[in-house]
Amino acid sequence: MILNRRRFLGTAAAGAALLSSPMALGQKRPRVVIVGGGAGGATAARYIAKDSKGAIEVILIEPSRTYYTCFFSNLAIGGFQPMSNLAHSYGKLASEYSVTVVHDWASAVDREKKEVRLAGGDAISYDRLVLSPGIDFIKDSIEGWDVTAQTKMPHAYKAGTQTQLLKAQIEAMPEGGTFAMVAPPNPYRCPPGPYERISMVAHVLKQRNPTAKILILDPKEKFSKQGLFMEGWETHYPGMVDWLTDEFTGGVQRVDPNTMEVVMEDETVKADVVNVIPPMQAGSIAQQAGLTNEKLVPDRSGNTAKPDG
């Protein structure tokens, strides 16, 4: 079934007037608790606790305070968008729709009981559960990169911190300095993503550094909206952006963030600034809950396995 918006909020009004029907769960008012305050998360909670008009208690986990939003961020880095424009706070959650955030991290679900358990120790009974908990990395994945390592090679796919950061080595490269990003495998969140931060990284050289170079090293034969991309590096950033996939390279085999290496199969890239985006899987509390199946998932060899939980 293909859901969209308007499937998507008649089925959410739907399942409202169910779970505040009196003859479904007595006169108890229902609890639905949502772990996880992105994009996907927060909507849920607006929309139940705007629908429901009062009658379903929601209580959002999340802890952040405030959400960056990873669309858009590749703005941020290209300078067409301020970091303030991608925050969000959870106050207007609590003060218009009456939506209980509670900011701590939910370290696990008891399916049986119908409780999620936080890292604080409190556990919080819930009627309905929607988890919305965005992805994770898996974990070694790629040799020599974790995320101790995010400091020096940062991921950015999370946005925020991380995003800053990278904006920041990107405008002190050295004159004729590389960047180089290490792409992830399929599947992964938003596949243009990684060419749109490839697109605003070259607009940011064009003007601050043109002699630098950009290497993608791609495991992929093919990715998003390909051609557009690339007409669009050689139109605008000529002989600046260099795109290399594993047959040509032999694959990325690890990466030195103290010396600032990507390590292929054939040789050796030194680099200034090392975006390392890993390969992802659904946030381990889906994972915990037993909500996800059991496809196997490609690292960087090509190799495959289980996701971690």
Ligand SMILES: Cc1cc2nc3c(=O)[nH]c(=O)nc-3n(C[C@H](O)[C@H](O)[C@H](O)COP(=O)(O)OP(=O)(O)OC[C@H]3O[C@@H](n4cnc5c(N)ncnc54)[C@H](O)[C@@H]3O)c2cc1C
The other form holds:
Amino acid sequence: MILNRRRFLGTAAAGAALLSSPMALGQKRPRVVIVGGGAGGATAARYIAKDSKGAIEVILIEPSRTYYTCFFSNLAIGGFQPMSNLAHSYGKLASEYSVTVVHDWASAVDREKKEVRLAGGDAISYDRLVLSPGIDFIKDSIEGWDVTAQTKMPHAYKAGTQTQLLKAQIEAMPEGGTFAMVAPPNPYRCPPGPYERISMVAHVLKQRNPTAKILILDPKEKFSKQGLFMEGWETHYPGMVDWLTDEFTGGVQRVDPNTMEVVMEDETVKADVVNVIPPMQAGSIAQQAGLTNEKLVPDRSGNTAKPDG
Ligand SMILES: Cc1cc2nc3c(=O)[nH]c(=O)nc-3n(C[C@H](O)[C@H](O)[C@H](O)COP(=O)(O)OP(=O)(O)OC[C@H]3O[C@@H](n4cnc5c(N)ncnc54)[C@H](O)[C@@H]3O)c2cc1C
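Now the other one: the form predicted in complex with the ligand, given that the block above is the form predicted on its own.
First the chain shown before, then all remaining chains and molecules of the complex.
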């Protein structure tokens, strides 16, 4: 979410203060527009509508009719959760909390006019705006990979069909095959996420394909809960997981989704499954609205820096 908690509570309090006067005067209700119906946006919509007891009009803009949570998506890959447990619809927000859910993309925010424009052509005005668009991948940050490549080299870092595809690819790996993950640089969504995923992949392969190998090609020198993860991999999947930083590989230079190769400075790996988790940043509508700081670019230590250093 783009609003921090303090600012949001301030906004909500200001909204509450607005309530008595316009309502008493028979004026229109103040309106909060929320862009993005993920965990952040949908939670904000629910609680603004619920706590204001309908005194604030809440409009949620979200293109999808079904939201698949990233939480539990690694467990789905491991076979511990059915995909259906990740799926949520927006019906209750409308029926129980009177949130108006508009299924469309917000294409632009006009902060002067206090208006959100939709890809479908409409515009919705707001008194307060919450932007909660999640993440987008940084374009052209990995040579050879773009959204068209995700059907061959899935990221599975936005859940749903990507999760299903990655799971199917892992289950179809040839005996003794190779799973390679191109891990993301900092900062990125859910720091333990890639390594939880490795644990789930190892769990599946241990049962179905115990001679398979897992490579983590990582720009970072260390990662979240590293000691615990590495101890677990060594205990439960000895010899299966190799974590290789740029110091060993020279760094990922490019990928080729047609040949399923990952080209690094010092070697090229051909894998059966390549899970590319690209560098990421706040969703593009937040950038368009001028609410993000300078674009960050990954450096070779796995951290990110401003373009000038
Ligand atoms: C593999 C993985 C595992 C994770 N596990 C956990 C966990 O166990 N626990 C935990 O707390 N967190 C976990 N996370 C992190 C968690 O998923 C995120 O923190 C959370 O999804 C963020 O919610 P959000 O609403 O900000 O973004 P999202 O959930 O990404 O939702 C953003 C929504 O905005 C919509 N949107 C984007 N742009 C626009 C636009 N222009 N117009 C309209 N709508 C738009 C999108 O369609 C999307 O529905 C995990 C993440 C991953 C990747």
